[in-house]
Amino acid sequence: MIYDVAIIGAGVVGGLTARQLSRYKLSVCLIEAGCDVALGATKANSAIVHGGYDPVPGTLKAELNVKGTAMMEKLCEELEVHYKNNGSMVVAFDEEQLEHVKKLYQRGIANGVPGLSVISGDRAREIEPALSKNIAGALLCESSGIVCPYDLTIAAVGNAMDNGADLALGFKVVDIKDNGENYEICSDDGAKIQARYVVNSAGLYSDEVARMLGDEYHITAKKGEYMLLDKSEGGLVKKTIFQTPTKAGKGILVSPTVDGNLLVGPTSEKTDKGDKATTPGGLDTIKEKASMSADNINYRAVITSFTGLRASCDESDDFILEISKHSKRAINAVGIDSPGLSSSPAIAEYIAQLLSDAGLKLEENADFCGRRVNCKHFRTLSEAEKNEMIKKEPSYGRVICRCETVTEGEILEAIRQNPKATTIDGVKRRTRAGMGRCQGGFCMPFVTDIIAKELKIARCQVTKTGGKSRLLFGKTK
């Protein structure tokens, strides 16, 4: 089969690119290198959607972060996704950074940022009690909001595919060769995926993407190191606390999730693209920051540390969304780090209309359904609708996972519901089963087990994150 899209890289732009491309009646493969969606820069980030106050004006960052902003809280309730209209403080804790605050609030006006006000540090403690008595005065933003990224990519993804998207997991492309008139998309153990058009959304290797269709970028790991709190914190502050930006980025937040924790971070550093791990100067300098900004952060409260990594483009600070120089029906998503979650539903709209400024004819498709039904979290329903889902399903009835309540229902439904769980982290990502306090002390034995049983694989074949991360390696008599 000879797609007319391939989509190389299923991160929240290349979820809601195959999305956007699903409204058409195009045939349209989404393909990843890695076991499951959401993996790289997606997966861990600070969960931000921002109100377009920090790019500056003229750019791309400035107007497809506005325009995604906008865009969220539809997209979100269409797909089944938490999101939170929480708004935001920029804090200051003297005059020149109180300077920097107004400016950042004037372009955020030129960028055409909605519920912008420059408020006193004592307006913002009565917003926000939990506030350092050291903030001279803060930028309130009323527009910007937290969501599930990996949630949101579940969906987007998934829904793309109820759409008639194909999805290509496992495919590492190390080639990618052009007849003119088609692509051959190359993996690394000989398979090939063949399209008319190409898009390149491979975040931190969409460098390495780009120089298979010929052009030349270089993309730098900015790794960003965070800790996550029990959601026995999460009531400590309500809107996202960022502290004054610097070049380095916007620097540390504390800000609550959608699900109810408390995050602090991140740091900012040059790394390696594969450096993932965790420092104890890292989760230092967050604890010594983030309590600059708020009073008593209970970091004994602290559930788990994980770091991020963001494609910076060395050639631009601005997103790089453009035409392949010297491959006409290819398309460069290159440097989309932050704001790049908030501004990921204009970028998919963005990515569809170079794909027609490049040839491709874009035609409605009439039975598209923007709509996606996901599995109900058991714990947020009522008594009387758990026990009316437990009568239609009695799987629905045992409880996995005691930290966040999650059934076996849920579990089952996350392999069974596209794009299919089938990791133990796969299984959390979409259910939170091992995101609570014991971060899977006590139900991972289950999951696998119910993952084993599903699949119909050996629990020593049930791996963590894929590859080899196999838990289990045979018995031991």
Given for the second form:
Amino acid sequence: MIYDVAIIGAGVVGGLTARQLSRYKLSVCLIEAGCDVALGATKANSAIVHGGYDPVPGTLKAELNVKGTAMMEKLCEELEVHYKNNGSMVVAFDEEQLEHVKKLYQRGIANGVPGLSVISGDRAREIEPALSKNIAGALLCESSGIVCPYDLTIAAVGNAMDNGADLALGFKVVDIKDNGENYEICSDDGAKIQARYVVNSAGLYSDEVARMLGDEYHITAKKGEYMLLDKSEGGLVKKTIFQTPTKAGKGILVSPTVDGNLLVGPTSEKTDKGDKATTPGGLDTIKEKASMSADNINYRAVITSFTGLRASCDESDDFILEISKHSKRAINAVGIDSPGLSSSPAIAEYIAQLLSDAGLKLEENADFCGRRVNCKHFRTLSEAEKNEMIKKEPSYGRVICRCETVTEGEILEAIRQNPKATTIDGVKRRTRAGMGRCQGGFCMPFVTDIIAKELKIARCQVTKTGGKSRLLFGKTK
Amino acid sequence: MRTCDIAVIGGGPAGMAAAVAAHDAGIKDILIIERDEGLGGILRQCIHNGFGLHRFGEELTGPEYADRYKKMVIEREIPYVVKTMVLDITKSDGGDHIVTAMNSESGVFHINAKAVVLAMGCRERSRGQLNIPGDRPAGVYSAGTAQRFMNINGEMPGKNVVILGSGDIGLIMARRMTLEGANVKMVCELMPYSGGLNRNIVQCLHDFNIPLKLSHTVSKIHGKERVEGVTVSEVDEHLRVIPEKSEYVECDTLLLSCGLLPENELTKSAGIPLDRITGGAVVNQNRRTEDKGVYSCGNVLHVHDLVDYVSEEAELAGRSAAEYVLAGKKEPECIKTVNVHNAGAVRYTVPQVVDIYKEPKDIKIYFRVGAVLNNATITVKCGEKTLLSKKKRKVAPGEMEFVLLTEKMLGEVDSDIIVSAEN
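Could you output the structure for the form predicted in complex with its partner chain, given that the previous block was the form predicted alone?
Below, the chain from earlier opens the complete complex, with every other chain and molecule after it.
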């Protein structure tokens, strides 16, 4: 078949674009090189829905950040994704930084960010008692929030699929041929997908995909290391606490996550696209800098550390969202770094508009259902609702992950529902099984078993995250 | 609401021993709540021998040891539920406790219990908590996870193995994996001494020519999909990595055996104070927590070296809970309460609090040291008075020690007790 649109890259931009296009009478295929969605820049970042005071007025970043943030709450409600409008502060430690904070305020006003004010250090500590006494003042932003980026992406892709979109995983695009009417998109193992229009939302690899379309950009991977602390520490601050950006860098944030943990980070360093390793130096830097903002960060409660990669474009500080210069039925979404997550709902709409500008007919699909059905998170149910659910499906009564209280029923749901989990990490990101304080020590053997049974494969074929990441080497003697 | 006299949270060695002792002390209305598929706890996967020397005077495997207690539970017809997770413990208006649990048969349910025994065991320190830098491939397991894969599921988690941490599970797994044909290249230990039992070092490493590299750690994990190797580095006296003294070791698996942490999330949510060092509840000599009617025992209280001591402690907790219920929810009459402090090389004691009863009974104070001491002097003081002083040829962090305070000594206690171990 020939799809109307092929979207290359199933991160948050590709996922929300697929969902946006499924509103119309279009056949859509979302193509992803990895074994699951949301494995690139989307997987590991600060998980912040920014207010929008940071981007320079007049840029796409400014416009789409403010617009996207305003859309986020309703979008998350439709998709059953946990979103919290927790607000944020940019703290200043001296007069010079305070001046910069005031500039950010002005920028925010110019960008149309609601709920901004500059507050004193005392007021900041009144709102967040954990803040350091060295804080001289802060920019308070009431409109920012937190969301789990892969949760959002998984839900968006699932919803797009429920509305008819296809997902092609493990499809590493190596060539795109254009015969003037259709594109033939070729994978490294010889598979082909045909589509009339192409959207390039390949994140870190969007420059390589653009080159296949005849466009030239350069993406540099910027590495950010983070530490995640136990839920026991999640209440240290309610708001996201940023530091004032200086010449030395953007500073380190301290933030609760929607799931109740505490996140500190990131560092920022140029690296190569495949490098997701954490470093001793990086983790030390985070500790040192984060402790400037808040006094009592309990690093003994760190449950994991990880690295995220940001896809920064060498040619532009702004997002690049444009029709290909060489191939008029293709859209490039390149350089979607921060505030990409915040902007993603607006970027999806923007891309749909660009496709329309390029000649794609957007005709409303009356059957479109924007709500994610059958996906009420078990843990959020009342006791009576839980009991009703367990009566219907007893596996909801069996706790598999003790740290996060994840039941067998939820794991089965993750494996059976679009986009289907097929790996340990896939189950983890959908259900939080293995994401708690023991980091899967207890539940991994059980999850392995459930995946093997459900997918009808041997236990030793189960992988952590696709490819050669097998957990087991076969039977004991 | 269901009711019971004593709810025991956890059906491992501690929970079973506590329930049996409570039953024998005269309480029949007990419920053991276990989250796994059967009673036995972590012993179910500990198929090596060495259990029960103190308790039964013979060497048993873990499942055999567990079976002895399981038999006692079944003989006494003590009720238990499995595949059931306790979600919450709260106080009832009447001073009892309400245990909220969930399983497939009953959904979410509540039990009103006059007394609760906490016996949830412990978990292993994970890679994330150790903050080992590098990639995040498959093939990094805590030793207990690998043990479960091998001994319960019958699957091999690796072929070329480096083990970080010389805790007992790590040592046991070095032998277990070798016997299954894996190549265990080395066991690295950050400290200049092993945290495991001496007998395990001899029987699991020396007997198989597996090198134990003291003052070494894994400073980086390599491998995008599956582990391909690790960087092993020597550390200085401040435990900092010496980059020049690092080597790359090819392997497909890294096992972590870097300490156990009592699993006290329920205890914390019930508002029961914990000891910062043990990670378990603060208890008196009866293993009663600061919350009246709630007892704690086994590895959820503090990590034990031998299961035999877990059983002993759990029996004390179970018996104490039973006596409390039989006395109409009353504790023995108490003259005064004193704290137990650490000094010298002593890292912690259990109990942390001693209630001097009108009719005192002998008390064992367990402790662990933070460093290896040869020819150690162990003393127990109360103010200027020395209650006890004894010599020990060697004390080490891997082995639990105890001092016995007799009725007579307790009669002399008029202020806080200090336990010390010095060279």
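Note that the structure is a prediction, hence the values are computed from the model and not measured. Numbering follows the first chain given and starts at 1. In this text, the rigid core denotes the largest set of C-alpha atoms whose superposition between the two forms falls within 1.5 Å.
The Cα shift for residue 179 between these two forms, taken after rigid core superposition, is smaller than 2 angstroms. For residue 382, a C-alpha deviation of 2 angstroms or more is recorded between these two forms after rigid-core alignment.
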